[in-house]
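What follows is one chain in structure tokens, specifically the form predicted on its own.
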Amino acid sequence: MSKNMVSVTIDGRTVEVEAGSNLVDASLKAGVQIPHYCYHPKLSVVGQCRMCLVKIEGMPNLQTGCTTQIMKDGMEVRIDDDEVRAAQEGMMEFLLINHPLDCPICDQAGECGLQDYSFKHGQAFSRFSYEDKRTYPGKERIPLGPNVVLNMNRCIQCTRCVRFTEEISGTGELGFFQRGSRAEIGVFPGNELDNPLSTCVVDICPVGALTSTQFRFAERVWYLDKKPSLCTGCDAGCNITLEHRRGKIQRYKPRANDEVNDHWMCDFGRTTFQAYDEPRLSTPKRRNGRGEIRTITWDEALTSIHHSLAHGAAMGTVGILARGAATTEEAYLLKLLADSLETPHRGGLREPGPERLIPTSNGGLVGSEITPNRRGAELAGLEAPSSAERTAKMLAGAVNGAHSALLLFDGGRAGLDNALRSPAALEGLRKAETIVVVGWATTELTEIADIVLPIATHAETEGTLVNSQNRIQKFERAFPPPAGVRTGVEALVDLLRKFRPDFAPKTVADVFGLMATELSALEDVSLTELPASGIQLPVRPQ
């Protein structure tokens, strides 16, 4: 046994955990929940809710488990016992004398904490008389800010939100007002909760006190589907949660990573799911001799691709530039493909952006880049110009040439560097003998090509991305692309193939397989081995 580690019996079951650690966590790791309303992992300990009482061998009374340490071995604990089940009875029903039973309209309903533990560890009556609940007459919907509604009858004030502004994002706009039963959260006078992290008092709150405006009445969440996935708003990789309904993004949420975002995520990230309201693009086209763009097949598609290229790199030139959002797969597709034109005009995309900060036990995570795979595209081999004027150049020196042609893998209006599209870019652009976009949105870019593919979006594919630690982390599809349309792993193995007959890997795993056979920062590791904090890759210069 490590020095730092003791063991501990929570209703006979022995784990070791690190010494220090509160029965709350501890219970988790033997598979027992003690139920907690004030106490979260990342917020300082209050104690204060009393719904976390155990009985502890050898103390005369029950102990809160959140401020309960366990500093030696052999501490026995018992949660499954009739005096400790009796105090959280008693507890749920102090807590529900004044909340007001209106699940049916409450917009937390589905995943509540009172609601929850009021089943599994309330009773069916109240000794107190529902006449006397204490309310905050006109105090139903009090906007807090830009961000966050505050219900202030569903309160329970357990002051995680308080302890938010406090401890996490040291902006501290929120407090406790009045003294004893009329106590009440709000934000002080002449200040509203306007910080880039606000929204994330809506997660940690148990109850429905507080809600999302941009989330509010938009859906049950028992109608939602979740997957775990990556934020993409910039290169901070903050792991999510994806929820939807039928294919509708409905909102991200953050996913717990002590590696990376612990608990939080930022306000610009949960609305960057709106840019695939863009109009899309659903089938391959192609421009024919009178420059009207016409729907075509796929095979017609990628065989016009294939000539196309083939015809550049043995006349003229031809250039390769991936979006910043391209998944390592698909940069490393891009970077064979590449390969199999010997072409050197090929590259990345490196945007910087508006810095922004994720408070974190590890020091904190920063991103500043809009584009949030630019790393992965450099271990796949794209390396990304460090400037949009080198970017310019590199695409100037591809379309120097009456033969010359230009694949650009697109990523919507939030994905490729804006400087391409200003007029005198895409004049540069139009230079080229034959255009291809690959892309899922209609821009300014679709608008010139010669040939469009539509390929998935971030929410319809699966993938890894490297973010500003270099970590690699894996994301899942959370539904199917639209009839016609493919992912970018299948398009550019598809058109590969044209190039390769023999190339063999056909999913994204098999391509991870096939890259990390080359790259010595992923070798032994497979997609599927990949652990969901992500690996730690050796960090490059910048």
Contents of the next structure:
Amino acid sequence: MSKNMVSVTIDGRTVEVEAGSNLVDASLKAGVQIPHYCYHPKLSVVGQCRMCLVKIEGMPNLQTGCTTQIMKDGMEVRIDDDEVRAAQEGMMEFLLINHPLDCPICDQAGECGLQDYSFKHGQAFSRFSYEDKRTYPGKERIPLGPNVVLNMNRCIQCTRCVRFTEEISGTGELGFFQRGSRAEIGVFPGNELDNPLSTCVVDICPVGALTSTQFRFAERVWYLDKKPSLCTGCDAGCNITLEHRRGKIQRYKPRANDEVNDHWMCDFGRTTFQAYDEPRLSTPKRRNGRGEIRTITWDEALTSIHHSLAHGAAMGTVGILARGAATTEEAYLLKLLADSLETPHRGGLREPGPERLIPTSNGGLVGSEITPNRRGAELAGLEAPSSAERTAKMLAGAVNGAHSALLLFDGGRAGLDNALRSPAALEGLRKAETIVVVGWATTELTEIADIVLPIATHAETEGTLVNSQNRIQKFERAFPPPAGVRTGVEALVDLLRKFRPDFAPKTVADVFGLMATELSALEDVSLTELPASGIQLPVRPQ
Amino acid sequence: MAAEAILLRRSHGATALQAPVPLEAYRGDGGYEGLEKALSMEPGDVIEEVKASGLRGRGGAGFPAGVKWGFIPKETDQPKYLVCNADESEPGTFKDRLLMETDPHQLIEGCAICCYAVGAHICYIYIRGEYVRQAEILETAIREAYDAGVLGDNVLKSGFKLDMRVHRGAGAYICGEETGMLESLEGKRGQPRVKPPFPAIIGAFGAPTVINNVETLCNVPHVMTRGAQWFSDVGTDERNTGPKLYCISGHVERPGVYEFPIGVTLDELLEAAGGVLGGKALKAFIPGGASAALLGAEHSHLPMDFDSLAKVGSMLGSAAVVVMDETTCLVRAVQRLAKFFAHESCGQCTPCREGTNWSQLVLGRIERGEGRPEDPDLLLRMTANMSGTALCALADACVGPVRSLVQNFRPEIEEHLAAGRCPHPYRPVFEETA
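Since we've got the form predicted on its own here, give me the form predicted together with its partner chain too.
Let's see the whole complex now, leading with the same chain.
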């Protein structure tokens, strides 16, 4: 689709932008940043913080960049200009006169719009006397809902949060009350900010007025390492920034991707990393003849698994089952393993969950499965049965006979299908002579396992996931796994080598490359070239 | 200057509690002839006539009314609206109140002509919440007009359909700002919208809307009956035409609403109003309501019209003339005004929310004798940051008096700073309210 492009000159640099773009967005294309607080690309434009004032040739007054749309060629804009600088300095002064300046105890410090613009556009001294500051007594820490706390003294009245609840979550809990310098943000009487997306208002708050109960006082933000990642709470596949300090994840923040989740993610998704605090598996283990679990080396474990699977394949049945949390690459290796064992009992698992809706400008993103990568497993060749009965049938087939062996690739806390974790199902699984569980946490499944392999969490590895839109997206490794723990791909490659000594791929990128040769949708794409916004795969007919 | 009363001819000598002119009496005095004449013309010609009269908006900004009507798109699928701005809330302004409570049909006729000219079939009169009696008078008059066939499905048997409603505000000054008024009319929090788009394109309920002040619309019937030529001959020059109501208050013998051809001088107005209270000397005056710059006594000979006042850095605004005698403390007077604006700022945009409050705080400490030598310059810098940077005109309204205090009456401030107290005995110019 060809778009109507117009040219605009910003500080002498001419760029082409789509007609109707506003100046704040257009200036980024020219490599100039126009400071702003109230403007947000996904919210309505109100032009009320007045921080984005710019000079436009032919206009008598300064104009706000956010409300100025570029409709035709030839607009000339000055930002590097004394008048504009004076206006920016003036606005910063106005915003700060009543601000408590409590940065040392403020969670926003380090990622605060007031701090950033003060350094860039402000002045180093105050002409306002301290005793006159306006405060909101008793409103320093009001819980607006279960996830968000308001400190009204820090608020700069940009109303992004109010507009979010009106326009994105559609719940309208927040309002702008009072008038003039007493204007304040709050929930309507009898209401609570408890919609499923409520924490997004914390992300879009440019100052420290709104903080999240989860992250409050947890860590100073400058200590956090940030990596682009994906939320694994459901199959919506929201893009996130994973923020951790030395391997302890402190928070997930949504990362903008207009094709997927815009700038949003749900409150549930933000809690999912807490699962990684559960007792980790740290070494490979094997149950001995007396039924006791004993630590063994990786080599012993892999040899033992190779033996059990090969024996099972030769004498009885073998099953390879992946939970939908496995990355696409892990699922592909499992598929190759199943190929080597020539077993028909292979598959992914489908587990429906509560519907999670992210309202986006593309018509909304819906996650409806607990497992984030069921579609990726299917793409890799591990079909998931369409119903619980079929799953049970597949399992029954896999553990049929005296010498059966089962490899369960268990990505996470929820483990395999919940149906699988029921006491009856566990009893059924025990019929298998050997159960191998590959996972990162101690679960009911590891309790009944004969051999356990500890692998990395998704924060500790890299790979791709396919979300509910059938869009394949990559995530990066945020930090290395603990000593003695390997990534799923490393473990599976090593295991596969026991069957196929000539198997060459080693890294996630290698495996992805091999897989891409099989899939026309990913033809000639390498993992490093996979765009940050992902690639849309053709949607499979159901 | 002998002035023929035009707008107030039926209100002459009226007191606030007198019954309004009823429909019969209004018609007997030539009322609704302007509407009849308009209905016999093409709508476009009515707009041209108003344009030719040079009638400029009486609400404060002085925008030519006919030009404003001309902005309304002719071909559109949307309904069009007229919203009459009767949210008269500026301190010292009470002219619309008199027009509405003594002669409501004059306003209804003006509204009807405007609606016919722009093709609007619904007119809202947005009246400030405190005008309870005036709203009731309007409602009674509108009912009279419906009963007499002046309003309704067949206006004066012309086939033109017009409905009129009184919408009461809730007492916010900011709802007199035209887009703030539209938000309030739509049932939302009354705070100004980003402009453009202007109300002529996207106004009430997203449809093209004309917004005119009460006095502006009251002039329209006279433009129709007496003609544009007559109208443009009244006044100082071709850019400042027509009769004008001046509200004079403060230190004056007979405060009230006086009608003059636009461009009367303060001297003439004072003469009509009996001079400065108690025969004292004039120190300063506000020519156009709380948002206009204060002028010194030396400007009392200046024609009070749009352009002459703009030349000396002030404005005609709502023509609310506030007289201050020699005993007035101007710092206190301006602080009181700044406090009003700080109280009435809607709070959405930064320079207004913070600047109006800061202004009144600084003026307050000067008045208390706690000012600092740098305060006058601080006020100038601060008002410079508020001027032209805000979302609507309210910040600039506060800048008007505050900046003029520093620029025109700096010695007053210096006196406070030097004395460490207010050198004037306390005499309120405006009544203090909580």
